[in-house]
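For reference, the chain that follows is the form predicted alone, supplied as structure tokens.
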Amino acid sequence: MNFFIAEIINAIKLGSIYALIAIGYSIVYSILGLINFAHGDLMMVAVYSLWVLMNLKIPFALAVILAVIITMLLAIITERVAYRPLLNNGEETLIITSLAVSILLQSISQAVFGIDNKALKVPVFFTKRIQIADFTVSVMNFVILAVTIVSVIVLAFILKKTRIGLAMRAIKDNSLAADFMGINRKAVIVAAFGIGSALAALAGITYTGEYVSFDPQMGFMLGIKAFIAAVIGGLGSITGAALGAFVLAFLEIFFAGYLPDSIASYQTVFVFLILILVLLVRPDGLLGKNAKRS
């Protein structure tokens, strides 16, 4: 029973991280129709930014805020330089460009920081463990869940109560009508990249806060898995992205935890098999709508 509870905690922790990244995927896709495969690498940028800032003796809380801002600025600059000039060239061109941006970010990080793993030294408070029944849980587990919940609440407020949020929803529902209403599409795209990258940054920081080690390629596979989670839930649906993230995390954790090691080592293969199964059975995802984007 203790093992089962521990697996649930691990699944919630992993699902929370996937959710932050997957929601960012869905926000950008719902506005721009872009599957941004460089999205996961923004996690890596945030972690390296935080690592550099902490080495400069900047207080942890301020360093986190600055790392998120740096990541948002990079995402916005990338949108302006790499994606915006190609908006009329088709989704295939944008996807290839996003892969190129992903490789570029990894290559620059390797050139600047090297390929060796580095460790992020978070404040001692986050490394403490709390005794619950017969097992212990790190404080970082609660921090990850809290960051995800607060981020989703703030995002819901932005989408429902702010002008930029209403504009994002209008473009998502009917982009042509939104254009006729005079909504500034460029400003909405910038907001989508900014919000999505902030969520990715928080995911990267909390993930590394728990697992400590990081390298230039840390965000790529996490980003791919979060993309799969978004597809499972319904790409373009924020609620679906969160649901898909936890569904994938629970399946992945229990696959690795309850099967023999010889099979559990194929955990990543299992994740891609889930994607294929979902695309075969329900291509629009659990909460996706069977409709073309306007």
Contents of the next structure:
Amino acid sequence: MNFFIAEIINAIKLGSIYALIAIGYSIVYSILGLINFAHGDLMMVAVYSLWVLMNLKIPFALAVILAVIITMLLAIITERVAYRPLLNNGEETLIITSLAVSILLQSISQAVFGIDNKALKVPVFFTKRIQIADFTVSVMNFVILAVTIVSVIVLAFILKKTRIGLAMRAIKDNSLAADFMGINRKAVIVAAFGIGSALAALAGITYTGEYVSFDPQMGFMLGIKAFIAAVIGGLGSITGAALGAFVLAFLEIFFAGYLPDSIASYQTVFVFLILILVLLVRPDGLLGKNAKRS
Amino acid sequence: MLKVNELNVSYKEIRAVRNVSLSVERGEIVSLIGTNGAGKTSVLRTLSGIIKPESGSIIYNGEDITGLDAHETVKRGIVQVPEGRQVFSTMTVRENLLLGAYLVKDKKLNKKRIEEIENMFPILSERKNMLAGKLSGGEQQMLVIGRALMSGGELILLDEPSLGLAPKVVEEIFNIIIKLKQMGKTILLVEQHAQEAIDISDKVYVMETGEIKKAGNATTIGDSEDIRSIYLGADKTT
Ligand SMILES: Nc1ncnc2c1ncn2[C@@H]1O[C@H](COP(=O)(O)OP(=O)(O)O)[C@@H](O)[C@H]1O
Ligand SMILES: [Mg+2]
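Show the other one: the form predicted in complex with the partner chain, since we just had the form predicted alone.
Following is the full complex, with the preceding chain placed first.
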């Protein structure tokens, strides 16, 4: 029983992190139709930025804020120099470009910091364990869940109540009509990259805060999994991305926890199997009826 | 108010608009008629800045606006009701109206305009929380006309507003167009219902395979033999 509950806690933790990343994927996709494979690497950028800032003895809270801002700026710069000039060259070109950006970010990080693992030492407060009934849960667990919940609420507010949010929903709904309204799509794209990268940065920082070790490749597999979560949920749908993230995290954790050891190590294979199964039954994902398709 | 000179528009290999020149004076209804594929939509989209011309110039209120993006033309008062209506189908009727005023930051003004538009089209007030995709074709057409009015634009480009609507609703749409003129708006109308369009127009241009083939006022065009046989005859069979 205790093992079961511990697994649930692990799944919620992992699901929260996948959700932050997957929502970012979905926002950028719904505005640009771009599957941004460099999205996961933004987590790595945030973590390395934070690590450097902490080594410079900048207070933790400030360092986190600065790391998020640096990540957002980098994302906006890549939009400007890599994606914008190719906007009219079709989806395939953009996808390949995003793979190139991904490899470039990883290579730069390797060249500057080396390929070896590093450890992120968050303040001890976060690693404290709180006793709840029979078990202990780290403060970081609560922080991860809280960051995700607050991010989703803020995002919902932006989308429902602000002008830029209205513009984002309009572009997702009907980008031609949005042009006719005089919505400047370039400005909205920049906002989408800004929001998506801020979420990725928070995901990277909370993930590394919990699991400590990081390296230049850390964003790749996480990014792919979050992408799969977004596809399972219905690419372009934000609720779908969050739902897909938790579905994926629960299945992954419970595969690893309950299957015999000899096959449990293939959990990533199961992730891809789930993706294929979901897409066979629902090609647009769980909540993807309205996902933009072109 | 609007002067278009020698406009050429191409899609990759195809030239869809050839040397089109036309002019619209303040307060007029001007119609652009012609068969499917003549290039009418391409002209309107170029005026709005959705697509860019190969050559030629567009002068609006004395300013050269050739090649400006849509958010620049809307800001200057050119607003389009696009072909196929193009509502934001997953958003509410009210949100659709608000999007029409995307570049108008004066909240009071927007509120006043919403009131005026809902007076003009009471159905939009009744259905204000309904998703636009759930409206009937006629209601959607009223919504997109209302949405265009929200911008406060003075020149309204209407691209086949009667497309796919029942005859009774078509009549209603034409009455609305007359009302827009009475409100002081200037209208450039693209229509397949040629006779009805000619009847309410101050000036008519006839387009064929990318070129303006004829121009004139409602009487000369309406009486011209070849126009009668090609467009008005065809109009009756559809
Ligand atoms: N996006 C496009 N790409 C390529 N060709 C197009 C495109 N849009 C229109 N055309 C072509 O341009 C010509 C004019 O089309 P259009 O302006 O839509 O005419 P109309 O509105 O008079 O029916 C047609 O031959 C059409 O096939
Ligand atoms: Mg057309």
